[in-house]
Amino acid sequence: MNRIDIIIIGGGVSGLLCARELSNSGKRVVLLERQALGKESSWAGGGILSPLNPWRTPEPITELCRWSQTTYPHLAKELHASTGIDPEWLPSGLIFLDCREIEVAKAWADRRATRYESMAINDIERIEPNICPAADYSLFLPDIAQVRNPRLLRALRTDLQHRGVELLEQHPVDQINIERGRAVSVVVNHQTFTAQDYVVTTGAWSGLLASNSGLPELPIMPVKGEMLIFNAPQGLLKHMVLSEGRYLIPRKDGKILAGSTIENAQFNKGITEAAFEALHAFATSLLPALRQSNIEKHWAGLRPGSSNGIPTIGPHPDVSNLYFNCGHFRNGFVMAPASARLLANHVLQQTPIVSPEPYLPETKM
């Protein structure tokens, strides 16, 4: 195999965007994914480009979100142009139906110069006549956007192939071989891969990979989330809606995604009848017309949970050429472009886009 500058372990949205950032700098990048690209948490999520309660979000998460939110329109347009695959970036706005912290939320929006609208029930009925709001203290943030996860992942894959990045699926990395404070190789399917630098973007499996490599285990754990998608008629719902911690997301073609549960189930991704019933009841009580729509799919994914949701991004404190970009919990997609750029800043020794200290591995281990 030709010289490899950087090995990226993990092929979700974080790994794919890291590969894009690093290959843009002229580095030869090989990405190793244990199964199919983008089929874990990145595929399973909803693609809301905002934390679900942005006014209660820690500042380090907010900083990455804001950078990414300004980047996404250009990224989606560029990927669409280069691949012919539309990631469906859509500024559909988000209605918080049960915003019990509405004064706190409004004060946050004022500080951030974020557009918002306080909404009574009749205001909601005006813009979303098919939903049944139960509370008269709602907030509408019209600029919150979404992307369609599987389409963005396919576009990134195609874009990276055009750039010459080697994407190796069914290549599970169980451990990184480390000698004298440096990562020296990984062995996959009886083949040894060596590189100058190594980047771990393995989501919920990142802690296990660190532990298997003889390093202190990162405080990242799998958190299961189950979701449904309804094959609904186009135009039934126009805006994303959040109520009691769950949400409905309308796609461009009319399909409506309902999510999600939060379950500690280790690495068990099995779907459950209890979650199905809870999500179906939530969706159809909020949007009764969904009772007439077939459910296209019910699935589960494993989020990379962490104690405060702040991701781990940067060099390992004791292994000079080993870097991490993981632990994004529920905000992986909204933070992904900024996280990848910050990771690239570390690897390429560039000025970081945000202060790097809150994300460094030494603060987590």
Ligand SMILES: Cc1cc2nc3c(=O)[nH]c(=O)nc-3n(C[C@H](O)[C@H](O)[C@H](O)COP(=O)(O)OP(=O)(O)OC[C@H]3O[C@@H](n4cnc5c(N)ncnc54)[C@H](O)[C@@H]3O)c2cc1C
Given for the second form:
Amino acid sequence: MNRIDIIIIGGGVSGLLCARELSNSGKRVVLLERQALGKESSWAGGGILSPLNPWRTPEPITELCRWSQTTYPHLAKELHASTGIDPEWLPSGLIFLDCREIEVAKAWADRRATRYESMAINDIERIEPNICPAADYSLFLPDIAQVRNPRLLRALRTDLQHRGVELLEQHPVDQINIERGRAVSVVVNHQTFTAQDYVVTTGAWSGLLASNSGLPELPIMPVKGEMLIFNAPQGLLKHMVLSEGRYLIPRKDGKILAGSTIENAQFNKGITEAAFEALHAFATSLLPALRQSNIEKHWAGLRPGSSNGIPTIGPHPDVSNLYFNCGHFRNGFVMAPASARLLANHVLQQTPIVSPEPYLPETKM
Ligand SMILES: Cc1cc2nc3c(=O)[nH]c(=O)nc-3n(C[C@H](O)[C@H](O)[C@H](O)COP(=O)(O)OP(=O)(O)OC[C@H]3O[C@@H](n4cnc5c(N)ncnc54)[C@H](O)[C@@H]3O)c2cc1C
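Complement to the form predicted alone: the form predicted together with this ligand:
Zooming out: every chain and molecule, the one shown earlier first.
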């Protein structure tokens, strides 16, 4: 194999976007994925391009979200043009139903010059005639967008293939070999890969990979989330709706996602009857017409949970050529473009897009 500049381990949205950023700078990048690309948390997520309570979100997360939110429409357009696959970036807006913190939320939106509308029940009925709001204090943020995860992941994969990035599936990395403060190789399927730099983007499995490599364990733990998708007719719902911590997301073709549960189940991704019942009851009580739609799929994913949801991005303090970009918890899709750019800033020794301190691995260990 030719000289490799950078090995990326893990092919979810974090790894794929890091590969794109780094290959853009002329680096020869190889991505190693233990199974098929983009089939874990990144595939399982809802693709809402905002934290669920943006006014309560820690500033380091907000910073990455803000950068990504301006980048996403261009990224989606570029990927669509280069691959023919439309990631369906859609500014469908998000209605926060029965928003008990409405004054805090409005003050936050005013500070950020974010457009909003406070809504009474009859306002909601005007824009979403099929849903049943319970209370008279809802907030609508019309500029919150979504993307369709599987499509974005497929587009990224095709785009990287066009760029000549080597994407090696069924390549599980058990450990990173480290000698005298430098990562020197990884061995996969009896083949040794060496590179100048190594990037870990293994989502919920990042802590495991660090400890298998003899490093202090990163505090990243799997947090299971289950979702349903309804085969609903087009136009039943136009905006994303959040109520009591759960949400409905209408896709471009009319299908509606209902999510999500939050559960500590270690690495068990099994779906449960209880989650099905809870999500189904939530969705059909909010949007009764969904009782007529069948459920196309029920699935679970493992979010890369971290204690405050602030991702780990940057070089390992004791291994100079080993970098991490992981632990994005519930906001990994919205933060992905900014996280990948910040990671690339570290590797390429560029001026960082945001202050890098809050994300550095040494602040997490
Ligand atoms: C139900 C649910 C709903 C969500 N909704 C949203 C949302 O609306 N908006 C939002 O922003 N975020 C959402 N998220 C969170 C978001 O999906 C994640 O934070 C994000 O996808 C994490 O991406 P990742 O690439 O870091 O991890 P992953 O997508 O999990 O990718 C990690 C990859 O690494 C591979 N891997 C692991 N170990 C190894 C190894 N040893 N060797 C090689 N490869 C390895 C895995 O196979 C996997 O492909 C949601 C998540 C879930 C589960």
